[in-house]
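Coming up is one lone chain in structure tokens, specifically the form predicted on its own.
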Amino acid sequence: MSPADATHTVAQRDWQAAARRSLWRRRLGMWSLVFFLIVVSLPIMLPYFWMLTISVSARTGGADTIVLWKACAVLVPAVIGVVLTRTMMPPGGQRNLAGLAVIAIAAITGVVLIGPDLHANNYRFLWNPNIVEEIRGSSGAGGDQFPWVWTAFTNSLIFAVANTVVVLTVSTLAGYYISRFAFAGRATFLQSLLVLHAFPAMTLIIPIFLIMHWAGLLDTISGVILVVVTLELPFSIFIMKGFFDAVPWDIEMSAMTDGASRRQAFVQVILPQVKVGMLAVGVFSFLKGWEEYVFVRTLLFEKSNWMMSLYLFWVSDDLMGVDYGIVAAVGVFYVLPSLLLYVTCQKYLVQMTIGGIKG
């Protein structure tokens, strides 16, 4: 072997060794990051696992601690396994099969360990409108008649959908106008949007209560919608303005040069470019409306106007020491729409970027 060939061979080996070391460092860094995220996520996941387990296993009078720990011993490794398969394996059929295998193993293990303890009796409030009153009566608790949970669910759904529609429509139109047109006081207006969003909502409860009373909107769902929409719009407008800033002006000009009106260019050219931002604002607006409690608790009094957040509060207050299962089941029912919405839209939410925001 010539000296040149020997030098080349040594250099090739050095490059291969360096590549292997780099690969192991990347893998170690990835595994360390995943392990850290799993550890810090456990305190967040465990209460939800416990709530789900109590809702399908607790009997009247309390919850079985052994069942809770058995369920966590099944659910926590299952969630970790699914996260690891989706994080560490490349996309494709093998990753999907691995995830299904983890879920299947967890399901079989759960049936063996806690299957005999599971039941749906705690969810009878969904088809029995008087079950809460019956439990309260058996415990000696008094008070006013509880509305049926579907009344609160319908009110919350109407409130969340109306909040989403109004916030998304107004913030999209306002964000487009602020992004595309120059007007006197534009910079001051943008700064005011952030300043308005900076004030804690709790400081506005008394003046808002008085305004709603004078306007005749107290104890009405439409009044609460107006309050929440007003508080959510400044930040939503600022977000949508950032998405419109990221869309080149040339695209809109080209469409209008080809004969499209400004409205046609806006609807057919610009809106498809900011659909991720619209989806994000819509999802966050829905979640805000669905979980709203402060103004619901302050501005609504009639039982027929109760929403799920208020219903859960009173059920927890009256039944927590009497029947944990019903309280946990109502909590699961309350969380379910938000969870389904997030799971459906998470692929688009992770794509959200504000872009370059110009002043």
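What we label the rigid core is the largest C-alpha set whose atoms superpose within 1.5 Å from one form to the other. Small disclaimer: the values here were computed from a predicted structure and weren't measured. Numbering follows the first chain given and starts at 1. First, how it differs from the form predicted in complex with the partner chain.
Core-superposed comparison between the two forms: the C-alpha position of P207 differs by less than 2 Å. Once both forms are fitted on their core, a CA shift of 2 Å or more is seen for L28 between the two forms.
In a rigid-core overlay of the protein, M278 has its C-alpha displaced by under 2 Å between the two forms.
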Second form
Amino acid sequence: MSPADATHTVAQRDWQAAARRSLWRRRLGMWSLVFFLIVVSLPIMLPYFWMLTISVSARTGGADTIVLWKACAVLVPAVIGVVLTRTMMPPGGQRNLAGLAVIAIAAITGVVLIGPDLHANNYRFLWNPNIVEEIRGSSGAGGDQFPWVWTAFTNSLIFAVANTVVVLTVSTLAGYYISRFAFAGRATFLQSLLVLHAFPAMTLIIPIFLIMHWAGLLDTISGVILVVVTLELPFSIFIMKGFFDAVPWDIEMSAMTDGASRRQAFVQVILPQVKVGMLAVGVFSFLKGWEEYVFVRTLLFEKSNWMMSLYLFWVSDDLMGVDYGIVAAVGVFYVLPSLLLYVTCQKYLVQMTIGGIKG
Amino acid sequence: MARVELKQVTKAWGDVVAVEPTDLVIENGEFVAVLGPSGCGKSTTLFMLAGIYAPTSGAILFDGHEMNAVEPKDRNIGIVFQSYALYPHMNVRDNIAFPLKFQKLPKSEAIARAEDVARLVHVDELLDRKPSQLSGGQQQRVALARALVKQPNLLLLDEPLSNLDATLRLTMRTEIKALQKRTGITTILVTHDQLEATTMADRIICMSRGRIEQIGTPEDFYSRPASLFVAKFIGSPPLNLVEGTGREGRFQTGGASLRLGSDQGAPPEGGIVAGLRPEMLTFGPEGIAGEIVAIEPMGRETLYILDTDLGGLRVLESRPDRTHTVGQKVHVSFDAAETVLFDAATETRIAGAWVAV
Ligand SMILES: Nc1ncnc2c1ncn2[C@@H]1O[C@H](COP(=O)(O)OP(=O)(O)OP(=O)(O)O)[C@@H](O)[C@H]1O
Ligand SMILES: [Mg+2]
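For the form predicted in complex with the partner chain instead of the form predicted on its own, what are the coordinates?
After this comes the whole thing, all chains and molecules, with the earlier chain placed first.
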């Protein structure tokens, strides 16, 4: 064996060891990451889990924790099982099969263990217009002041959609203008946008109340929309400006020499580049509208003007301690649309980085 | 097709003057190259023609009609941007067909025309791809197709070939030139590749710091560069420049003295820069004495770097093999008629003047 061959094999052996080490390091990293994520997300997940199980199982009115524990007993081993199959087994059909088997076993045990405890009775507020009265009796404090949940739902929906439409339209147009055109006071304007956002809206609540009173907008949904939109616009404009900044100006100029008017260039060439930004601003302003509580609580009184947040507040205020099941069910009902929206848009939202989209 | 005219056109951003007062006429159907170093205002001039920038002062005329107030969309101009400026959300087909959208053509005809043009620039196999899935050269060709598809009156090309490989660049040069001759579209090509300018264009405009230094045919630029700047910029390898003073028919430099004369009256006096083209210097038994310090083979040609009485000189021989070796003592001579002389103070050419050994 020549010396050259010897060094060759030595080098090769080192590489194999290095490859093994790197593999183990990667696996170890993966496990600790998964462990860390589970530990961190537990405190976030648990309340939701509690809410869901209670809402579909509580019978007596009290919080039946037994179903919760049974559900945990099924879920925790199932999650551990799935994680183990994903980290320990090589990728491929076998691993997927093992994962499916774990899930199937968990599902069957789940049905057997908790199946009989499940019922939809706590959701009867969806078809019963006056649930609080039914539970507490008409003598109950505030019993007959409750609107039907669908009234609150419709109000919330109108509120959230209007919020989205106004914020999206104004911030898109304003963001484009600020990004593209020089005008006197542009820098100051941008700075004040940020300062406005940093300003806690809560401190404005009394002046806003007074202004709304004088303007005759107190206790109107459009009034609250105006307030929330105003407070939300600075940041949205700033975000949209960032997205427009990332669009090269020459494609716009190119569109205009290609025969497009400025508006056609904007709609056909520029807007498609910022649609992720618009989606983000749209989703966030919808969620903001959907979960708005402070201004809804302060500026609206009439029960026909209630929103979901107010409904949830009064339900829990009136029934907490009396019927946890209903409170949890209202909570689930309230969270569902946000969750749905987020899950559908999540794919696009994760593409977002500050001020633009990745490649 | 359009005859383009610039009358005292300027462009400035605050204190930054990108284009000094410029007068220029480009005839209908002409192919003009704008040549100049980076930042000299080439793109700015192009954008003013396209209507993207409004001139700070002066007038732009197409066929005698003032264009200053006409919007870009109404000028019927095809433009290829330095950065291609393809629309990222559209595939190649839609990109090329985009200008036709505004001409109220039936959709099927627009697509057919787009595909024809795509074939012309060899991107017909890429029609369904997005711009982000194309190489730089492919993007450039798509941009060219998009500029051509609406059969513009004026075609503006801002360095359309800078990203192509050498072979493709050569083919595209020939093809663009042939295309221009066939369609007769008035074309302005911006480039800082002098070879591109001289091979493609009927006329060359050389710019420097916002000013037009010289307008002329490639031949004018080679034999009669208007200024020292143009002489340095055109020609590869560049002109040998020898600084000296003219006095009583002699050209004095540090180490040598040459004969100085003029076809138009008395020989020039004062500070003079003499330009000697590397390819017009020849080795011989007599002439300027020097020594070869380096040799650069350039393929078909060989470049010799000399240290002579006149200072450093480059000599280009049109043969691939070396006729001399490093360290060899040589003499070089040249034809007086081919020398160009510049006034050292004004940096402009002194017409008719020459130097000789
Ligand atoms: N929007 C602008 N604001 C201020 N100055 C500008 C602007 N656009 C261009 N300039 C300046 O004008 C001058 C000419 O720019 P231009 O883009 O025309 O150069 P160019 O000849 O095309 O150069 P290159 O070959 O690098 O593309 C440059 O000095 C540039 O800094
Ligand atoms: Mg340029």
